[in-house]
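Below you'll find only one chain, the form predicted alone, shown as structure tokens.
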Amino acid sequence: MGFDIDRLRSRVGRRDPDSGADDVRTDGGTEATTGGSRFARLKHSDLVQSLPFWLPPALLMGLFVYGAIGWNLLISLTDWSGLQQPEYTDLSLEMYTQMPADASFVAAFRNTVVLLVVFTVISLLIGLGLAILIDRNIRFENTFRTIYLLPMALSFVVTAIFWSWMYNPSTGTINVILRGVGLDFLAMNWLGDTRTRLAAIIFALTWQFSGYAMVVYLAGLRAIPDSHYEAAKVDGAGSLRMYWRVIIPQLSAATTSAAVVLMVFALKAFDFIYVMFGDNPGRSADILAVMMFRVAFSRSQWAYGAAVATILFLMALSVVAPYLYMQYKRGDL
């Protein structure tokens, strides 16, 4: 019985074209299959099999978030006043060029920046101080931590109503306490006086969110090894120098994370100010979010309101984008 070498080679080289595996060549190597095998590999890939889970939310987000942002930008390039359909044939930057000459916009932009910076810095400093105190193994640590964090659980609406009572010039708790300790000259109309209105807003928001900064810093402090504290003490560093030179520099990641979240909260302070003052808090306390609502919904200047919203979006993007880039460079994204 003869041995058919050609028939053996043909049997070894024949594979199922839909199996997704490589064909075996008669010289001992392999060759990639084409046609149906590529389709089979694609059909069973992780990307295709995960489509039902991520594609629907991605499409919804693309339509209702990024689509809305794009449409808002498009409206800001028109002169739409809300009385008719917007005209997209004659687009211009007119709404943006008139902003520097608008005293209301300049005041709202300045107040937004002041609120963003001052509120964030003070909240970080208070949060860091509270975190250091709690980290020293004080009694009732969990109780104090809950008390400091509790205001963050309140909504802007509740906080605004609460502090409106506190700032009441005649029956408010702040003025009552000041008069009770003989500091009548410090009692004033905190929300009615244009000199103190923005400061009162910043103080109330700091009260609400400094507990968040405390929790972030406390987590950062607990992540620092005890050996770092012991090494600083061996070198003769006192408590103040140890924290300033050794501990606080290691909290840069916590500072960045907390600062980004606090700045986003500052840009979202519309609810707080609207509940306190309505849509016209005056130039001393006006911010871009309130101005956007006022010019768009109260004055029907939709194109100008969309332009203010675009500026506010760019400010938020300038806060979040660098942070995301840093996270990406560190490999955390």
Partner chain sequence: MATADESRQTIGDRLADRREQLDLTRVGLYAALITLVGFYLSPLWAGLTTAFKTQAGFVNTTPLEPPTPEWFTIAPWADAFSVMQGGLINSITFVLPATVLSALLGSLAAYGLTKLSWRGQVGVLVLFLAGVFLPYQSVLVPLRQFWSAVDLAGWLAFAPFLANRADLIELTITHTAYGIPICTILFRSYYKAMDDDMIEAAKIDGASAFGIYKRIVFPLSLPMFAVTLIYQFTQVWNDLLFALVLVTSRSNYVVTLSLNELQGAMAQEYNLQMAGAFIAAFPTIIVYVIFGRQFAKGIAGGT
Contents of the next structure:
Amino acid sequence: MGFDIDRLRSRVGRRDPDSGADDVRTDGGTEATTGGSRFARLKHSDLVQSLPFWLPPALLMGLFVYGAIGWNLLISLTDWSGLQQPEYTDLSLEMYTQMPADASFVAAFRNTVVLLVVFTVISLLIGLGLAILIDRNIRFENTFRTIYLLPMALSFVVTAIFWSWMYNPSTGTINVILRGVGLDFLAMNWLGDTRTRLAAIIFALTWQFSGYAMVVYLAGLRAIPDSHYEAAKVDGAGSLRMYWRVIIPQLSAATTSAAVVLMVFALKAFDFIYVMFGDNPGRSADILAVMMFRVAFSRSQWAYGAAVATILFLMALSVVAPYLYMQYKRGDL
Amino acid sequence: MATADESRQTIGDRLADRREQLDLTRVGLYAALITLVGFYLSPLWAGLTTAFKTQAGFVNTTPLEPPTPEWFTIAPWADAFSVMQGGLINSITFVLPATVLSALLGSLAAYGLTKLSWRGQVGVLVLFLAGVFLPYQSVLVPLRQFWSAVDLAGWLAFAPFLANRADLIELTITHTAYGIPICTILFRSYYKAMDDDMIEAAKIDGASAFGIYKRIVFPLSLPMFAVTLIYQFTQVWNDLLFALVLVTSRSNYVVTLSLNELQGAMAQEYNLQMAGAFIAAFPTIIVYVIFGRQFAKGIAGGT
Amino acid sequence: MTELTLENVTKRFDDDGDVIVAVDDVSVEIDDGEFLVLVGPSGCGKSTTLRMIAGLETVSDGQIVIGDEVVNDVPAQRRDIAMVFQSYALYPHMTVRENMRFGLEESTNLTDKEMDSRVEKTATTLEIDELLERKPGELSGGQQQRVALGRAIVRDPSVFLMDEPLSNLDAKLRSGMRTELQRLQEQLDVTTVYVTHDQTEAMTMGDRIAILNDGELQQVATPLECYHRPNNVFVAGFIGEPSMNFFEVTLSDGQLVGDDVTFEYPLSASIRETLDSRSKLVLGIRPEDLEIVDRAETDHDFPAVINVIEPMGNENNLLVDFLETEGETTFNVIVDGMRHLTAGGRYAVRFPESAIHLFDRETGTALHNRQVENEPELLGPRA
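Rather than the form predicted alone that you just supplied, could I have the structure of the form predicted together with the partner chain?
Next comes the full complex, this chain leading.
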């Protein structure tokens, strides 16, 4: 191999006083080892030393999360119902194949998707709006933020009770206000009427969770350097235009993570509907989470309930898996 | 001279214009913010006014109006409290240990998965992370099977005090288990930012892996404990689903169960319902008002 | 009495299937009480080497021996070493006293009283006894540096490891600390390995310096020996500021002929004999060994033009080009600060034959190094 002085010179010239930390330092690389006592090495390896810390929590969590998911899948393949114990001998996909023909499943599935999409989109929009308002150097910023986020700290049980009262057809706040501003024709029995029931639920849930989207967007906005706002201003972009063209495109990461979490909230919206309507909110507002509970715990159709639960799990997975994969690819894990 | 005067005037005018415009946008901004405050607080306001009104009061007045002396009463609060008293006590007894345990285990797991580096960490971490997003319905049937198979009350028969509260112990363990993923993720992001050199310095100083946790990592993660404990406290306190499935005996009803029952039994007594809702929400509202910053951090970090 | 020996130490990292050799077969013996400086450019493996000695990285191959014990499988906690980190790595929630006590509490059985007296004694030596009850966040960078040092010293370890401990200090503090560290190390007489990328630190502080490049050990010798007798073209270029000038030359008919430049340099027979009949060579000469003369007089003088003059006060740093040649040939010359020269002026550069180094162009190995008068006094007895 020839010796290249220029290369040497450039290498020597590259020594700058602050670059000393660039030395190869990798974490936990495996290496081919020869010699030495394998046992001693093993005993002091970081893996072995780390086990007592993460293994017990991992086992507890693994049993309750992954063990239970597997068991649930198994139960869904049986025909278990009623009071006796499940039999795991005769497994079939029967519970799943009967779903398409079950009108209540189809309705619950459709409502779940509608809730998921509409609730998420509206919450994101409101959250973005709140974040933009709050990010404009206002006074009492903390107070405003605290108030917008407050519903998030409340139990579904509590908010369901509040909103039942809000939607009360005669003296509920919603109708009182509608009548007060002369929109009498809009005042209706929001929760009683099957046409408005799902919309009313979505509206209330949006009230509860838009503050979450606000927090995520606010963090996103604060991460954008001031120079971008200034550059947009120098380029003559108006406020609206600036947000549309310059700022919002930079919030895509915030949007993704907020959307994923909101969708998962929506899939979990059981408590809210259960408190408002009990275990049977009717076709118009039934969702899979409620249906699963009704089928399994009220009617003791355990296997069918488990199958509905599996569908719910797969829906969550289809939202979360791509997100986690993206995070992994970006090296954020 | 004339031109100079003119130009000065125009500049002055323009400045005034802009100030006016600026003020108008500011006014609009605050008007929007305050309207939104109205929107976010209206259900609570309606609940609060109603809880202080008699039956005739909330039927005859709108929830927007505060109670007049004619309709004012605190009876709903006393009634609701007496119904929910047991639930409140039960909730406190299981929520505190569940919260502390899941935070502690999450912190330990995050330490093992961050500060002691080894291959395959990411794989284990993904399992924790996916657990955050689990819809609990998909584990409910096995969960119930599991706890009926374990028969905790039977195991604890030697100590009737504990055996009678087996439901609550089951809830504690269940909430701890499902709280571990989010706690681990919260602590991990914190530990990742912690100085590695410092951990290595402690190693060279002779501290064991546990010694490093106890004397360096744990004291330094107290701010994160505040975040995690507050987040986890509200989550566990607010839960209804697990309680519905796991609590079988009335004497073990937790606060969300009591409130749900109150709502079902007193369908038309809105004043009682509202008072009950506020009583159930009281601990979380207090925690939220005092530690709002940590709560916001918790939910933002939970993504 | 603690010697530290590295025997064929190798570190391989597995980076997504690619094996990266960070440290390649390094062997060094460090005597008891010796101050060894590990120096090299970024990424040369010096920090990895230090971390292997500390027990923070495993050793892929070879052995590390402290005293009589092979420590490959001994965890960092039990190696009886102390380390000073570039970032200081102080425990922010503990006071200075607690920071310094931490290691004593974890690794010794001393009583509280003994620990306190040791901490106080060390703090007095380092003049940080006033700061004992403060937390690191309340200290200046220089003070934190002293605490980090104190935390290492108080343990009275058998080996000190220092990973660029001065690089976060400003230039003025750094030179003061350099002297103080040296004095301390002499006083304590503890075997020390000191990693730096700064060749000034290497030259001024070390009893010996070990130069690493691309994970391979280039030379271990006293600073002056590395300077005057570099093993190869890398060491020659790395040690010395500004760097040695290099020219690619070919030996023909007893003359060194420039490959890129019109340059013919008669070589005396005694030097030719050392070249082992190699003809593709690199000629090296330090800027301070070149002389500027008014016109070419001997056959070792070459007409040249001074492009740039950087006056440093005590000396002038010149950028010089050969005249009558094509291509980039700029090189450095250092002359006395009192000498008056004009930029753009035509002079001649003298290459004294006693000061030239010749390297094999294929391998980079030094074939001939410059003459050194009173060699034993300057370089010490040769091993």
